[in-house]
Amino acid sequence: MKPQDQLVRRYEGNPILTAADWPHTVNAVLNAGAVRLSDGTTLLLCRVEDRRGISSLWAVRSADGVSDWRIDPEPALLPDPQEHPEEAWGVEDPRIVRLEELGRYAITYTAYSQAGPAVSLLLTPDFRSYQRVGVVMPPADKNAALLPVRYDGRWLMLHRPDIHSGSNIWLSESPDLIHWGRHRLLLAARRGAWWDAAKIGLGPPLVRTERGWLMFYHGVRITAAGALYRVGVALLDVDDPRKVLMRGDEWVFGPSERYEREGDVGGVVFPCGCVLGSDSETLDLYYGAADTSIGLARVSIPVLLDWLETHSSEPAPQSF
């Protein structure tokens, strides 16, 4: 096995969650946010799509983050088209960040409706009760996550608006989690034959390391057989996340197993959540496989950062 093929290692028991695990009939279980709770339990907030095509969010819990998942008896978040028409077609793809300053977990998710995808925000102290903040980025926008700490008194959020110039990762600032501005392009899709040439979007929330904020992002390449979703990495400055220090030239994780290549949308690996291991060096990466099930992969942070040092080019200056 080549060194680059060992950067991200799949769990041998994949997929870890499928539609068959649910207590009622659903179409697919995918794209889960993840967090390690104070008692050591791993919680996944899963996107669960019913047979109408409408998604809701469900919390599942495991002592080891791998097996014996316990599904909460009720969904964490059902679409509420009456009070929140932006959710008329479902709620999707959550990403979870702990905001210690507020004593809350912040959940960014995609609210989907006739207007297109929008970024909405949900707060919870315990994954039992939830407070909707509402839409924080209007359509068309998705793939959003907050940073867990403020910079210069402002919260930062990475997100992916779809605009005439393309589908790229942007960074925005807010004093209160409600009003957002100072929008700037952070990372752009590359052009031509690159693996991330068609569009890019944030994966899980950023992971703080001794060398900077580690970013996993998905890149899309359009092929004769359709869109191919793979995962790459970049590193942001820990003192100023507006600065991209490195960006990997090659993808590090792509669909190769049958459950990743065959499903509702074949050829997709799509991580939305990760959890730091007890050794503080290993990441458990939870990803949607073919828009049908959830897989688990493990990453050594030091190994990945060393690889990035030798497999990245200097990021090009970004502009509108």
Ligand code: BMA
The other form holds:
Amino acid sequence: MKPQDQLVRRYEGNPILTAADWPHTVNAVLNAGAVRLSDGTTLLLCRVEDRRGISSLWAVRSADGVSDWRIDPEPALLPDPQEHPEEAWGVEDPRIVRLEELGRYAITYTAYSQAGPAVSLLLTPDFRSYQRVGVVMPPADKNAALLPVRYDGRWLMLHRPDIHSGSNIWLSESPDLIHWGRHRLLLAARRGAWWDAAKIGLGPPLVRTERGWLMFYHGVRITAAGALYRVGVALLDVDDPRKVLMRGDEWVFGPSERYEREGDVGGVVFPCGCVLGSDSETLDLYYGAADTSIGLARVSIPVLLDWLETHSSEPAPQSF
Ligand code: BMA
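Instead of the form predicted on its own shown above, give the structure for the form predicted together with ligand BMA, please.
Starting with the chain above, the whole complex follows.
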């Protein structure tokens, strides 16, 4: 096996969750946010797509983060088209970050409607009760996550607007989680033949390491057979996350197994959540496979950071 193939190792029991695990008929279970709760339980907030095509969010819990998933009896978040017309076509792809200062988890998710995908924010103290903050980034925007701490008194959010200049990762600031500004381009899709040329978007929330904020992002390449969704890495400055320190040139994780190549949208791996192991070095990535099921893959953070040191191209300065 080549070293690149060992950077991200799949769990041999994949997929860990599928539509067949649900107590009622659903089309697909995919793109889950993830968090380890204070009692050690791993909680996944799964996007569950019904057979109309509309998605809702369901919490599932496991003691070891791998097996024996218990599905909460009620969904965590159902679209509410009456009160929240921005959710008319569903709620999708959550990312979860613990905000210690507020004693809350912040869940950023895609609110989908005829206006396009928007970023909405949901707060919860315990994954039992939820408070909608509402739309924080108007359409078309998705793939958002907060940073867990303020910088200079302001919250930071990474997100992916779809605009004239392309589908790239932006960073915005807020004093109160409601009003967002100081928007700036952080990381742009590459061009031409690159694996991340068509568009890029944040994967799970950033992971703090000794060498910087580790970012996993998905990169899309359009081929004659359709889009390929693969995963790459970048490193941001811990003192100033507006600075990209490194960006891996090759992707580190891509669709290769049958459950990643075949499904509603074949050729897609799409991580939205990760959980740090008790050794503080191992990271479990939870990813949507072919927009159909959920897989688990494991990464050693030091090994990945060492790889990045030798496989990083000079990040191009970003202009507006
Ligand atoms: C993206 C999102 C994801 C999906 C991916 C691949 O644009 O909509 O929900 O997993 O496409 O189809």
